[in-house]
Structures are given as C-alpha cells and as structure tokens.
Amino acid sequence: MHELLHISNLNLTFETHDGPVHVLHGVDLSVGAGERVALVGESGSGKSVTARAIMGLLPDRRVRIAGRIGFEGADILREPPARTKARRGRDITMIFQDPMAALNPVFKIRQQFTAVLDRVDRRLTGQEAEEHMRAALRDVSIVDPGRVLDSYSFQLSGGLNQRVMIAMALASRPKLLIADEPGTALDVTVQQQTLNIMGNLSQAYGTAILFISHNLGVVRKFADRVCVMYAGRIVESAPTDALFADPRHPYTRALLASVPRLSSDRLPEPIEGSVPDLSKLAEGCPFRPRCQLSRPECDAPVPMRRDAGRSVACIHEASAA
C-alpha cells in the first residue's frame, strides 16, 4: 500500500483579537491508498481543523501554518492556490458534519449536483449529467432519485441529505474522502446505514477515507487504523484491533473506559476535567492535568515513541520499553 496522504510536523496558529492561539502542534498523520483511517478525540481537539487544512479551506489572513501536507508527493501548502482549488472536489472531497448546513436551501439538489459534476467533467451533456446523478443517487440506496433531484434540501430528511452528500462527494471517484462526523446529526439506524454505504462505495472505487469521529464504537467497526488526537496533538496511533486490545496512552485508555457497554451493569467512567484552553497551553504533555499517572517529568516535551506500526506520546510508554 503506497502512501496517499502524508502530514508531517503540521503546526497551525489562529491570529485572534486576544492574541495567537496555537491549535495544531506537530501533527504527523498518514493515509495509504484505499485505507480507512479514523481520527478520534473530544470536541476541540483539532480534528476538523486538520481536515480543513488538508482541503485548503482555512482563512489565509488569520492563519499561520507550517509543516507539510503531502498528497501524492506534492506539498499542498506550497503549491499554487489554483492547483489546490482544482484538486478540491476531484482528487480530495469532503463530507461535512451537518448536511443541512452544507447544502444550499435556495437551490434544488439537481442544480447543486450539476455544479459538482461540472468540476469533474465539463464535457458532460445535460442528459449525461442527469444519468450520472441518478446513478450516483441509486448507489447510495435512494430509490426515487428523480424526486430527490427535484427537491430542496429542507424538503428531505437528514438521512436523505446525508446520502446526497455522499453521492456528491464520490461522484468524481476521489482518491481521498474526508468524512467529518458524517452521522452525528442522524439517528443511530440511519447513521449505520450511511456508514455502510460510504464504506461499500469507497471499497468499490478504491477511495481512501479519513474518518473523523468521537464515536469509538463506530470507529472500531469502520477503520483500519486509528489516530487519537488531544489538544492539537496526535498522542497515539495504531491499527484498530491493536489499539482497542492494548491502548497505551492514558488518554486513549480513558476514552475507551468512557464508552458504555451492554455487558456491564456499571456506568462508564467519565474523564475528569475538560479539554485545556489552547491559548494557555504550556510545554509538556497536554493531558497531564487530567491524567492519573501524571508526574513532574510530564512537564517536559514528550517525544513520540514509534514501534512496530504504533506510535505513542507518553513517558510511561517510553519508560516501560
């Protein structure tokens, strides 16, 4: 499997009225061709910002970004903006968290889908575009594509809108699909249907997926590999089965302990405290104020330890080796 996306030492700072806020700290992340990689963590950990950096959707004037975002050997951060814009929606596509917010309520689905296809191939005739749209909607289990194309987003359910978004995102047969919590706004049944459709189509088209989520139960079934993010840092990365069987970072263990289990009559253990204020982070492990294993050495910068396809940023992991 060759590497499709390779993020190296990504640092990102927002310039605000109250001063700079450093939101990403040396992020390293990779996705192989056809691989499904999950990026998990609490809200505010930097998952969506990472996705928007890959897509080139961050405001230029208020952002300072350094490091490398490599895609098929090209550095997205250093290529001409026109090249990034041309790649967006073709080689790299994204499904946003709330389909109702992502779709424009003043245009019918047909008009919005046609605009997507124009980016893929302007040579399509009107009839060819219509056939392509209907086929794409059938691929996501929409049995009446004509009605959906003639509708506005507010006339459709959340589940239908999410399927429309998936169909649009995969219309170009992208090499990488970024799915930013695609089922959060849906009920559990529709969410599972959505993930099944997305997984089946990505497998059929050979599309790699960067799946952003806080739902570890879904991640365990969907992803090949998991990257755990906390306060703008990747703190652990491992194949899915290995991470769930043997979580090595205290934050990862705390996340797994907070998941409800049908086999247990005990309530899950919450993670004490809250995600730190990114504008006031000190050096050292950002999880130390909430970590039961915290000790003075945690105040110093913690290197990432890599071994046999796994990586962990914790002094306890290093000392145990």
The other form holds:
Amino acid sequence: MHELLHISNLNLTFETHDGPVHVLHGVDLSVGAGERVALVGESGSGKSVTARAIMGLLPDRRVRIAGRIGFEGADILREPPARTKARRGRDITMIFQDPMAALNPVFKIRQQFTAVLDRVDRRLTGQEAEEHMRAALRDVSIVDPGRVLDSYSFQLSGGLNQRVMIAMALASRPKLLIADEPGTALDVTVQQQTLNIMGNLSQAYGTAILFISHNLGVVRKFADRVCVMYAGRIVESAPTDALFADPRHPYTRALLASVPRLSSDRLPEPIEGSVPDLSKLAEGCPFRPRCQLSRPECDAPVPMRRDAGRSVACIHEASAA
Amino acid sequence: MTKFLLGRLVSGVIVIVGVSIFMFFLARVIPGDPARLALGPEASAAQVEAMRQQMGFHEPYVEQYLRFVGGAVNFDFGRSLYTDNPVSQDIAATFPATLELVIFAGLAMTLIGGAMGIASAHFKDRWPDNSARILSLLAVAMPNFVWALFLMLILSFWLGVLPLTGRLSESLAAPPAFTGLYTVDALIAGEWQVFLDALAHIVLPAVALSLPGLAQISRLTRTNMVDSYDRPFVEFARAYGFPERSIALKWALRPAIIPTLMILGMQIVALLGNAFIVETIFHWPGMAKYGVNAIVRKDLNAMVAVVMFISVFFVLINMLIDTLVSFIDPKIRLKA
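Switch from the form predicted on its own to the form predicted in complex with the partner chain and print that structure.
And the full complex, kicking off with our chain again.
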C-alpha cells in the first residue's frame, strides 16, 4: 500500500514551569493511503499530542520536537510552517471530540462551513458554495440542509453537530482525516451512527483515517489496524483482527481485559496502578510498574520486535509468542 | 426583536421616572434653604420669602412634583436659581461640550482598550502583553486628575505639541452651531483649521477621561480573548487553516467581545460622572461642571435637570448596547 503518513522516532517534550515533560518517546506510526488506523490508549498517553503534531497545531514556544513526520514525501517538522498550514483543511482535516464545542457558538453553521469551503476552493461563487454545502450535508444524511445551515450549533443536537463536522471534514476530500475521539461526548447509538457515516464516506472518497480513541470496542469495528499507545510510546501495532485475537503486549492484554462485555459473565478487570508521571520516566519499559510479568531486565531499553505486519515492544514477547 | 426593544424601552421609562422621583425629593429634603443660598447673605428675609413663593416651595411636594413633570416633558425645568437662565438653556449650552468629550473618550476607551486587549491575548506573555498590562495597571492605579496633569505637563507644557486648556484657540471663532460638537460642526462648515484646532484641544481631556475605562476594557477583553483562544472552536479554525488574522478578529473575537460590550454601557455613563474633574482641569465648559456646581449651590432645578439628563443618556446608551449585544450573541436574540 502507498504510504501516506510516516512518523518515525518522534520525540516531544513540553517545557513547563516545573521542568520538561517528555510526552512522546520515539513514536513510529504509519498510515497508508485510504487506510484506517486506530491509535488507542489511556488519557495522557500522547494520542492527541501526536495528532496535533501532524497538524502542526502545537504551540512552538513551549514544545521541543525531534524525529520525522513524513506526509507524502514532505517532512512536516522541517518544511516551512506555511507549507504545513497550507495542508490544513485541504489534505489533512480533523474531527474533534465534542462537536458542540468545536463549532463556534456565535456564527451560523453556514458562515463556518463557508469559511471551510473557502480553504478548499477560493473561486467558488456564493451559489456554488451553497449547493456544495447542501450536497455535503445531504451526504451525511441530513435531510433539511437549509435549516441546519441557518442554525447555530446550540440549536442542533449533538448527533447533528457531529454530522456537520464530518461534512466539513470531508468537504475537501482530504487524504487524511484525523478523528480525535470522535463522538465520545455523544451517546452510544448516535456515536455508532455517525461513525458509520464517517466510515462510508471516507471509503468512498479514499480518505485515510487516523482514529484516536480510548474505546477498544469502537475501534474493533472501525479500524484496519490498531496501534496501542502507552506513556508516549507505541507498545504494540497489529491488524485489528490479529490484535484482538492474539494481543501480545501485556498492556494490550490488560486493556482488552478491562473492556466490559455483554456476552460474558466475566467482570472487566481494571488495570492496577496509573499512567506513570511523564516528567520522571526512566529508560526501559514504561509499563513495568503495572505489569504482572515484570522482571529486572525490563529496566533496559525495549527494542521493537517486528514480524509479519505486527510489532510489539516487550522483552517477554520472544518467549511468549 | 421589536418585543425585546419594547421591553427595554419600558424598563428604561421606569428607570427614568424612578430617578426623577428620587432626585426631586432628595433635592428638597437635603438641608439648606435654596432661596437663601441663591440670594446670598445680604438679601432680606422678605426677598427670600418672595423667591420661595415664586419657586412654589410652599406647595405640597406631590403638587410640586407633578408641576415639574408637566414642565420636564416639554423640556422646561424651570429657572436656575443661580444663573437665572432657564435650566434647559444652560444645559443646551453646556451639554454638547460634554457630549463631544464623552464621545471622544468613549471611542478612545473602546477602540484603544479593545485593540490593546486583543493584542495582549494574541501575544500572550510576550512584550505587547506585558506592556499593555503595565499600562492598564498605571491607568487604573493613578486617578484621572493625576493623569490629566501629567499629560498636560508633558505634552502641552514641555513639548508644546497640544494646547493646554479650552475647546478652541482664542484666535478662532466657534464654527456655526449645528450639533454643538465643534469638531463635527467644523467639518460640516468645511473649516479645516477649526476642525484641527478643536481636535487638538480635545485629545488630552478625552484621553485623560478615558484611561480608567480603557484599562478595564483592555483587561476584560484580554481575559475573554485568552479564554476564547483555548476553546475548541479556535482549534477547529486553526485545524482548518483559517487565516490567523481572521481567527483573531473574527472567530475568537466575536464570542469574546460580548462581556466587554455589556460593561461598555456603564463605562460610558461613568465617563459623564468623571467628566467633572477633567472639565475642571482643562477649563472645558461642559455640563458635568455645571451639574456639580448646581449641587454645591443647591440650585434645585439645575441639579434635578442634570441628573435627569444623565439618566436619560444612561437609558439610551444601554438600549443601544443591548441591541448591539443581541445582534452579536444569538442566544440573547433567539430568546427574545
């Protein structure tokens, strides 16, 4: 598959008043054209920061960043910022967690959508833009686009707002759509509906999706491949079916065990302990303090083991597999 | 929308009637005999009594009040006990000067204060923000009259770039009265020199008058802009590559400006009150000075009339601001 996004050895540090916080440690991640990749992990594992680094949305004054973020051959970290900016809203777009908050409360949907379209094609006349918007809204199963365009976000339901966001995100037929916990703020059935709409349309347009989530259940139905993130590292990456059938990293296993299941009497098992403090993180496996298999050797740097489209960062992997 | 404005109008009328009752009786219960004060210690008891009769001070308060209301709706507030002119004539002579001052100060306050707030938020924690912070602190910490004297000293006395006092240089004649605002009248008459001279005269008093409000507006705008910048809708705007300029002046500003607008009405009316000090220092022949003199001399009719004028001004400004806010904040407009 033609590779669209290729992140290698991405390191990122926030400068704070209490000293540097190492948020990302050598993240490797790639998304092929049209592929759906899920980035899964607990809060604070670095998922959203990775997404914002791809968009170039991090405040450069407080952030030190190293490594490579390749997008269609260009290196986002080394190209002029204007190039990264030019890509936003055209080649890469983004969907946010809470659609209601992401839409501006004092502008009508029409004004915001027009501004989005203005980025896609400046030459559109008012009439063309209007038709474009109505068609895009119908594509996300909105039956009365005129009314929605005339509304403010607070007049629409969460599900409608989310569909408006999807329509805006796909208006430019982007190559990559970053969905940052889409619909987490919505109720489950509405979330599922909107995800289906997003999935179907992106497939039709050939848009790749980087799907950020902490919900493994949602990811299973949606993604081609899953990358599990922990404390600023990708600890395991595998095709979705393979990951769910045979999770190899102890953290992935723990994460799967913590998901409640309706079809089973087994209670979900919480993961003991909490995400480590990123300001004082040692070498070696970050999951070690919470891992049942931990051994003294886990303190040494962990190499990424790769085979047959899977990779996992655990020294137990060689013996366990 | 019409319903909304009508509601505002009704509550405005209630405010004005309330103020008129309060002021009318307050003016009559504060100690001191207005007739004696007006005529001076030399006047005989008979003269004072004659004046009291003439002003109707013997009648019951309610009767006096009704007569006052009857006159006020026709813009007749009686005679000033001190200048002996009809009060409405005195106000007509002094109000335009104050209005001009308040308009200029209000514009300076809103535009400079707003711009400072926006720049502060945009360059948060960098030098434009830090200097704006120090400036606002100074503007609030030092009272109006200190600023007025300070600005006069530097710009007029030492540098000589701006005139010291008054509305116009003595060598120039006032432009033909149309609005009573010298700058506007000079423009209408096409008298450039008069316009520039009037402008030069109003800069210092207007700036001195605007400073406390300017600082407050700058701080409030900054706070709300900073808050706005942290909101997901601004990240959305960035993620979709909206130009940074339009983010600052449109997408982040519009939601942030609403609280500023809401205090703007009060700030503008406060200018009228503070104008007294500035008018005194700059020898500005305005209504604020007239009003304070009326209170000091217990010039009943003038006092009540000036306060009525200010309350009408207050109600009008607030209606204007409310309308503006309802245009910007759809939640208010749609509820109305």
